[in-house]
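First, one chain by itself in structure tokens, the form predicted on its own.
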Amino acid sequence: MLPVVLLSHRGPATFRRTPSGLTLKRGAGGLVTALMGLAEHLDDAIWVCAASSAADMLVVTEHEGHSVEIAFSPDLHVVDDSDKESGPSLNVRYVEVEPERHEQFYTQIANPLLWFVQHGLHGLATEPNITADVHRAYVDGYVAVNEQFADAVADEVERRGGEAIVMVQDYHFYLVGERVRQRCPDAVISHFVHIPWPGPDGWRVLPVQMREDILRGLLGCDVVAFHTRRSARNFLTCAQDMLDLQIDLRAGTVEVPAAGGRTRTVAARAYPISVDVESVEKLAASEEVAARRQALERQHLDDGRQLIVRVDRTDPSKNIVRGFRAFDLMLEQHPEMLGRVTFLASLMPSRQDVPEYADYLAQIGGVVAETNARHHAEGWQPIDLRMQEDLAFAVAAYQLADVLVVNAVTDGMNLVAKEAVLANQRDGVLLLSENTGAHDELGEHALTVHPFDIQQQADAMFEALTMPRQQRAKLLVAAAERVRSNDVERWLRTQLDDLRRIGE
């Protein structure tokens, strides 16, 4: 069985310096959780990631750039020679990136430039403006950091005899595949893009060199993976339209020139990611969630009142402002709902070092203030906004939602929708944007919303709140069953099986 080398920007654990020494905190985010479910059960796997704290960088120095073995039970700790435990552990290699270079790579190119291009967030009449500073950030930041991580990955493959499965994750590392291929021609390389992939016209926002570098970097892989068939098709048409390569849309492949006049076949595949069902249900049954649920019930659900819920990062792609404006419009058009329904929003501030994100957070605060000022009544305000990162609170809110709003402008998948239908206990109705990856699986069991149509979103909110309970229950049961049958373990194993067949 081939060893596995994982690469992602975030790692499975972060070191922290405390008065008692170095401690470990489990990594956050759906991608990290999903990959940990894979890595913990592999006999030979190493996870390459960025050092994200001063303590991580100290570990890099102490281990001279080599990996450190981390055990995950009974609690996070570094495994040493005297460790007798046989629980799950994982080798992690932290890569230290010079701060200024990382700022160019992450804050100027990956976010917001690539993120905004792939989510269609630029107002093209005025943005983006590709300046000399952006070109420098691309070369000195994005290209240089990709080369640094590609070399770290290739080192790990070569330590394993030059044959391994390499699984690169997301938009931070589009150039890695080609460079690893050059050093490790016998490796089986996949790159999973977790955000939407637009068609050729969307990519023409970028200079020719950037967009062609990105395509050629990904075409160094054996498999380029996405959450939806739409993104996979868009990738193939980009290869055809911008690099003049031969594609087969039916087979989902593109032919790439290789040495000696030969060609390599690269596959574009869709693997819809999901959640760890057991972990979600275990957390939902915890005392911590129960305490938060009881407090929310007392505050918002006495006397037959109803609750609309959203849980999101304050990212412009999540479409939070339009969602609040739709709620404001629903209250205006249906005054009988005043005092009878509250919109509970648990939002986590995101990327506040990026100006566009800071501006969007201010817009969120503004629309909440306007709505609450316009419609408030004694003992009730329309929107209960919580700026926090509290998973137990989020799950308690999922449980109590009569309506869950997921109205993203566009989204690679959106795991909130999947978590919520598993946890909900009130026959909640999912309002799901047609532009989310999750819509492919859950759309028939939800009310579809168009992310730019505020009136339609307002109408959908009212329809969901007034829907007969039996119909609500039928939708929820079907959605939850779909998530349980296609969980994160299946997502991971399907990819690994495909990659192992390539390796054989």
Second form
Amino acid sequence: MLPVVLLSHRGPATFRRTPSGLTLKRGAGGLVTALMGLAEHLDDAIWVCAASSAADMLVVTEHEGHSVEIAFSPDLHVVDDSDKESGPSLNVRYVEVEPERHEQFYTQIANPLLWFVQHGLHGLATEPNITADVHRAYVDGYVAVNEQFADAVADEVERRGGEAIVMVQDYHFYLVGERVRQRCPDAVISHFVHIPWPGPDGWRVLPVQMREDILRGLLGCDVVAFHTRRSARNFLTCAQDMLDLQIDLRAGTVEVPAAGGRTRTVAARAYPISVDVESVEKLAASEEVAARRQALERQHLDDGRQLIVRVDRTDPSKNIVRGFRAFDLMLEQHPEMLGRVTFLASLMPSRQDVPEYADYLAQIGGVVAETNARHHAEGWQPIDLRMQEDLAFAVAAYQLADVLVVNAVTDGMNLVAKEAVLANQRDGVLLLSENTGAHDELGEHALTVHPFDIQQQADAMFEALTMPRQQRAKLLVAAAERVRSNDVERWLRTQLDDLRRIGE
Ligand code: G6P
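Provide the structure of the form predicted in complex with ligand G6P, given the form predicted on its own shown above.
Below is the entire complex, every chain and molecule, led by the chain shown above.
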């Protein structure tokens, strides 16, 4: 079986320094959960990621750039010689990036520029402004960091005799595929893009050299993977439009010139990611969730009152401000709802070193304060905003939601929608943006919302709150069934099977 070398910016676990020594904390996010499954599927897998804490850096120094074996059960721990009984484990190689370079790579290019281009978040009349500083950050930060990680990945492939499956993740590493191919021509390389891929016009926001570099970098892979067919098609259209390559939309392929006048076929495929159904259900049945659920019930659900819920990172792509404006409008247009429904938002501050994200967080605070001031009444406040990272709280909120709001401007997949329909216990109705990857699977079991139409979102909230119970139950059962039938394990297994087939 071919070994697997995986690369993502965030790793499966980070080290923390405590008075009693180094401890491990699991990395945040759905991607980590999804990829952890690798440990159970493979004999030889190594995960390359950025060292993200001072303690990670210490581990890098101690291991002289080699990997650390980490086991996931019963608790996260480093496997040493005395510990051969632990369950599934993974080798993790932390790569230390020089801080200034990391800032250019992550805070100047990946998050404000690439993320904004791919989610269509720029107000083009005034932004982006691609200055000399941005060009410098691209070359000294993005390109340099991609080269550093490509070299780390290629080292690991070479250590395994030059034949391995390489799985690169996300928008941080678009230039890695091509460079790894140059050093390791026998590797099978895939790149998974977890965020939307716009068509050629969307990419024209970037200077020609950057957008062509990115495309060429990805075309160094054998497979470029997305969550939706729409993104895969857009990718092929970009290759045709920007690089004049021959594409086959039906087969999902593009022909790329290779040595000796030949061509190489690169496939663009869709593999919709999902959640780990078993672990969501296990957490949902836990005492920590029960305690939070009881507290929320007491606070918000006595006397037949209802609850609208959202759980998100405070990312402009999540459209949190418009969601609150829609709620405000709904209360204004349906005064009978005053005091009868609360909007509970559990939000995790995200990427606060990027000015656009800090501004967005301030806007969220502003709209919540306005709405609460406008409508509050004795013993009731319209929006209950919690700034926190608390998965057990999120699951308790999912269980109690009458309405779950996912109104993203656009989103590669959106796993909140999938987790919520699995956990919900009140025949909750999902309000789902038509621009999420999740909409392809769950749209028919949800109320579709248009991310920019605040009036329509307000109407959808009212419709969901007043929908007959039986109809709500039917939608929820069908949505949960859909998620169960495409568990994250299947997402990973299908990709590995396809890549192995290419390897053979
Ligand atoms: C999205 C991206 C991931 C990223 C995560 C959290 O889901 O697709 O690659 O890790 O957001 O963002 P952060 O910048 O905190 O890693």
